[in-house]
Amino acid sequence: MSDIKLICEPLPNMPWQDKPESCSAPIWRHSENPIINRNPLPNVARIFNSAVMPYGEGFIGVFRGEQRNGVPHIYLGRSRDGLRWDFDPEKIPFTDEKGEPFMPIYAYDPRLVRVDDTYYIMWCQDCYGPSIGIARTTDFRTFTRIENPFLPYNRNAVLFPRKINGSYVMLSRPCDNGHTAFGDIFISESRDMEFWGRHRHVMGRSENWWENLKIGAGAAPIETTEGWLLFYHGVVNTCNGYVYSIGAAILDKDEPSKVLHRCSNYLLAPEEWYEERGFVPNVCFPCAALADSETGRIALYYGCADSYVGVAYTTVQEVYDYILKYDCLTVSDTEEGRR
């Protein structure tokens, strides 16, 4: 198998444990999971599928809480070593692009990416049905909230972390109005983050057990000398409810709607008490990764049991290696996704 290297910045203070010995997975737990237990604020009963990146001397993310009158809402948190996390009290304060305020009802499953120097939220809200909605910051300070790219239903929304060709790139899972029961991933492009078009299918739903039912884009896509290495969730419908995995696949670079290989086997499945116990039981949701050049290490933070935030660790070679032995792409798979 060919050699494969990321293409990002180094991040030597990123969060890292070696693989176990006893581990024959390519993807591994971090010892200590969960990184956040539940009540992590006075009015937050639980924070899970959330996204954090490098931010100055530390990390920064935004986090799903989910409050005590049950509506969910975006929280920021800093830390030092991207395991231990300090957060606001107060819901992130979106402003209009006059600087009022303008905070969505509801707002969960956020990602955040930086292209060039702006960094950009995304996370699932009402317009009048489950949509998309998107602010920029520069400073984590003020952050002003620009056009809804998508009209409903749509939600997992992740930009690249670039432009493609010049234009913005985001992945989306178009849906329903309910808890949907089928979803694949789309791709859209625009030249000015606010109108978004030449929409292509990437991939769908496969025969294989664990994504039957339906997937989203998870991670936002890390640029690799080989492809985008794109971590997404696959969800199975069991006599015992909905079950959330985390898989993988590899994405054309110049071409993201063109699928170049994707992993037949999920890389992680609930099976720990906190992945499988919890509000929502048995969920692995990936919603961000942090990634070193010189290492080649991956850091992948997931929800678990919309109660929790765990780690987990890889390395770009070792689950290219695994995408590339258990490879099943399907005819719609490779197309440009396009009818």
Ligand code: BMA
The other form holds:
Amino acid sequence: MSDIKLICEPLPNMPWQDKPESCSAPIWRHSENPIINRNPLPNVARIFNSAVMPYGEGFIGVFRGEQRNGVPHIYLGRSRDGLRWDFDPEKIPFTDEKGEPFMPIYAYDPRLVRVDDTYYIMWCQDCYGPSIGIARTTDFRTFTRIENPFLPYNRNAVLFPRKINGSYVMLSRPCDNGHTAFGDIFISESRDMEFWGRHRHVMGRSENWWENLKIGAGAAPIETTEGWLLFYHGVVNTCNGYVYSIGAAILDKDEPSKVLHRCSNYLLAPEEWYEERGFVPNVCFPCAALADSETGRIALYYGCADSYVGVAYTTVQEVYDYILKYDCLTVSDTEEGRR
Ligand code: BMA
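Can I have the other form now, the form predicted in complex with the ligand, not the form predicted on its own?
Let's see the whole complex now, leading with the same chain.
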């Protein structure tokens, strides 16, 4: 197996636990999971499917908070150690380009990505059906929404952390208005973050049983010496409903619509009580990763059973070796995705 290195900043203060001796999987859970429990705020019953980033001396995050009226919105949180979080009690106050209040009707599954000096939040919002919302901030005090960048129906948008060939690049998953029984990951480009095009197919659901219904991008792709490491979710339908597991793939560095490697095994599937039991059972839904260039360590943040937030650890070498060991590329993965 070849050596692989992370291409990112050092992050010596990121959460970390060594792999337990008893663990045979390529990824292992934080021993104190879940890190966010139920009823974290007076009007929020559950926080899950949330994204974090390094910021200042510690970490910042955007959190899917399910209000007591059942409607999801995005809340800001701060942490010194990436594990214990303080949340703002009110939803993030989005404005339009003129600075006027411009709140989405609902907002869920946020991702948070920095490109150059700007932080972007992307999420699923209502635009006459589920669609992608994007907002930018430089100070986490003002949050300016970019008006309806994508058509409905679409979910699971996540930006790459740098421009590629001069363009912003976004992964997303076109879907339907309901619980979508299909879905592949597509890629789109934009010169200005406002108008998106050059939509290409990246990868589809596969014959692997754990991801044979639909897939969707999870954490922002992580740059490595061997390409972009993408953690994503894969879904199988069962007689008792959908089961969400976490998978991984490597995308081409300059043409990320091409998949270089794809793992036939999931990395992590629901098996702990907080993943199997909750508002929606059997869901592991990755939305963010922290990574340290010096050690190759990765901490993956994932929603658990639409009720909690969990953390799992791996290293870039360990996950890469595992992907290569169980590589299952298809012709449709390796195509540039243009027809
Ligand atoms: C998906 C999204 C996720 C959720 C999952 C399981 O369609 O809505 O937010 O975690 O279903 O309920």
